[in-house]
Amino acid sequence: MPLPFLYETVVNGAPEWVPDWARDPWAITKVVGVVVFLYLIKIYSSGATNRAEQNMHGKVVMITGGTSGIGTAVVRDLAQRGAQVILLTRLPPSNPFLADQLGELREQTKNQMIYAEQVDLSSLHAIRKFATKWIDNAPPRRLDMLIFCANTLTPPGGERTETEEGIEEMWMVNYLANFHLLGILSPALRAQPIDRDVRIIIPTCSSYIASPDLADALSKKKWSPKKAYARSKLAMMVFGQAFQKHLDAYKRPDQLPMNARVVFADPGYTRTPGMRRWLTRGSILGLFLYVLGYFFPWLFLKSSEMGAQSILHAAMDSSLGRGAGGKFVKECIEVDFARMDVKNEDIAKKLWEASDKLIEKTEKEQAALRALEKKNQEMQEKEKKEAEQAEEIEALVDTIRKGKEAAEKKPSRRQRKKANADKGESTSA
């Protein structure tokens, strides 16, 4: 059918059919040769995607924020290759909407070995409780690969929001968290046997560049959304790196050398729910401008599954598996830094102590808080606890009260017979 319409229109010119503009072959060039730029576009900005290859069947993998974008994408290449995946997630497991999108996972990936463990990494409290009783096991669990999706940021024009333990949301959320839970987890990633390539991936992006300089702490005053966000990214790498020299400095039992790396990776700009958030501004209004022109972001924008592609490098590159740790991942190759403070070892130090002891004065605060609120607890509980036995009390006192108002009302067995004595005695006469 195409070849003899091909072969007509050839011969003996286009259709009646086809409009004017059509016939003209510069007007058909030039939308070909849009549509050519289009393409190309969209080719560029979708970026690389990842070739390395690795049997992951029996590796467990950790991962933060794996129940929306880019970590959704993750969870699901890891578990269709046989992995065991643990997704920390704010819900319990119990949540209907987690259960159902963890059954889909499942049933997609043809892996049942997909699971989910509560945490808020919103809470000091709630990583350490989850990080403890992780590492609680002899011998230590299983653990190959932990990946740091979680993420979050206010959007542009928002206001500085503190988490429940009274640290910014995005300090917490992008870094400290990331921070405590590798803090107690370190044990069990450095008493992993040898022959296991263990990685702590940490997913980053290019606003670290423009972040201010760590040193300098970020006041209210000088507080704004893209300076609090870039800042918790350019902190997590600083802390990674330093993260790297504290497990080559462990020396292992064995006197083998350290078989955990750091890897870095950029999965560049991507339409997860977070960018969407930025580019709306958090506003009904820009969400609907944002449907309105879709056409932009997802010519621009990858998607989640593209933007997954370094991670998945950094994730099962065997060169990566090798030599030193801390290295970069970006389009799927690896790229120097573009910050000389990200292996400042002064700045990781101050970073790190000043970090330390955030936690320890949090966790102080929060724990008197808790040891206070258990203490009013109890007396409100004991409270009750006397309130309802003086219920019983006086309902029994009010019962007995009763019992002996009834007893003087009722005559007693003398008094009725001798009533019944007189009612007798008034008949027969």
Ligand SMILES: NC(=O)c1ccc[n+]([C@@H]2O[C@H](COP(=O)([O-])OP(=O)(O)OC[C@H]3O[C@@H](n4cnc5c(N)ncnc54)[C@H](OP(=O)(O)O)[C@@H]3O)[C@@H](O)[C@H]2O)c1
The other form holds:
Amino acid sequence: MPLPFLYETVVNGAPEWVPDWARDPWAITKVVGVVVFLYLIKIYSSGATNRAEQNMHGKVVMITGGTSGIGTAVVRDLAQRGAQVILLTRLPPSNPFLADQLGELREQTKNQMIYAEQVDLSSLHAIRKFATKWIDNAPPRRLDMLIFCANTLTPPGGERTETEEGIEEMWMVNYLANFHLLGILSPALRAQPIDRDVRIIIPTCSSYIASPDLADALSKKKWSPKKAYARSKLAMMVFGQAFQKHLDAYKRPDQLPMNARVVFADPGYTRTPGMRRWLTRGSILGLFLYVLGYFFPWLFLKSSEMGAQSILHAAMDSSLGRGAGGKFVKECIEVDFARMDVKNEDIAKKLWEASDKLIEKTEKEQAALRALEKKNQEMQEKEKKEAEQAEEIEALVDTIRKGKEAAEKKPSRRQRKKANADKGESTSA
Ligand SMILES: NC(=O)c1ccc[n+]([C@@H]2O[C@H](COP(=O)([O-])OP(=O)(O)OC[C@H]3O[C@@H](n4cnc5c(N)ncnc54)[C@H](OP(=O)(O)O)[C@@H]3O)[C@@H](O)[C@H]2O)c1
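So that was the form predicted alone. Now I'd like the form predicted together with the ligand, please.
Up next: the whole complex, starting with the chain shown before.
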């Protein structure tokens, strides 16, 4: 069909129904040029595809942020390859939406070993509760990979928010939560047998390049969503490098070298709920404009599946499982860090100490608050119990008193006999 049509068009010219503009070869060239140009942009902005393969059967992967965006795409891919995946989620696994999502993932990947554990990353207490339970498990649980995809951001123009424990939210979820979790899980990672290729994957974002120095604390006055986000990402990178050194310094009982490695991965700009919140400034009008102009995010941003590629490369590329840890992957190739301070040991030491201090202080305050709350609750319960007992006693006393009064009002047998006798006499008379 197309060949006879083309032949006819070339020999006899375009049929009558073809509009005038389409008869102009220059116009056609322009249209084709634009389509090819857009196609090339789309190909370029979609980024590189991961070619590294690994059999994930039997491997245990723990992931944060697996319920949305890039994280979900990573979970889907690794589960399809047979990994056991544990999602650390804000919601409890009994939540119907989460249960549905897990069911769907299990069905799509034909892998039943996808589980969720509730860990709210905005709470140091929740993290400690989960991680200590994991570490206390006997025999020690297998853990091959930890992937930190959870992320929060305040849209531009948004207000500074704090967690219930009083820590700036982006600092907490994007950095301190991971610091705390890794700190507690560190023995479990270091204790993995030597034949396991253990990886800690830290997704990052090029915003770290423009971050303010970590040495300057970000005061409430200087705070802005962009600065705070970038700073949380830079902190995670500095800490990631320091954590690799902490792992390397560990002397394994078998005297073999460390088999756990930190790998950083930049997914590139991706169309995820987080990115949408940033672009729309979290407003209804922004969302309306986003939907209206959806062609542009579609053209310039990656899909979640493409955003996941560098993380999957970091998870499976065999060369990253050899030699020194702390490498950085972008577009599925190893790249260098764009800031010198990522590898600065002095900055890392100060950050580590300050983070430890903040956690210690917050946990102490929170423990005191919880103890006070518990005491108040116990007091309230005691008062309630005492009030109930007092009520019961009062009711008992009341019943006894009423019984007595009734007994006093009731005529005695002698009185009743006399009354009956009086009644008999009066009737006989
Ligand atoms: N998107 C991009 O363009 C881009 C670019 C560069 C780097 N990255 C990096 O890629 C990673 C994933 O980004 P994304 O855009 O896919 O993220 P996203 O769509 O915003 O998803 C964030 C995830 O984090 C979870 N989360 C947030 N707060 C939490 C909390 N308090 N406790 C537990 N979980 C919490 C969310 O859980 P809920 O589902 O419960 O909300 C969600 O699963 C991030 O590290 C990000 O920095 C992304």
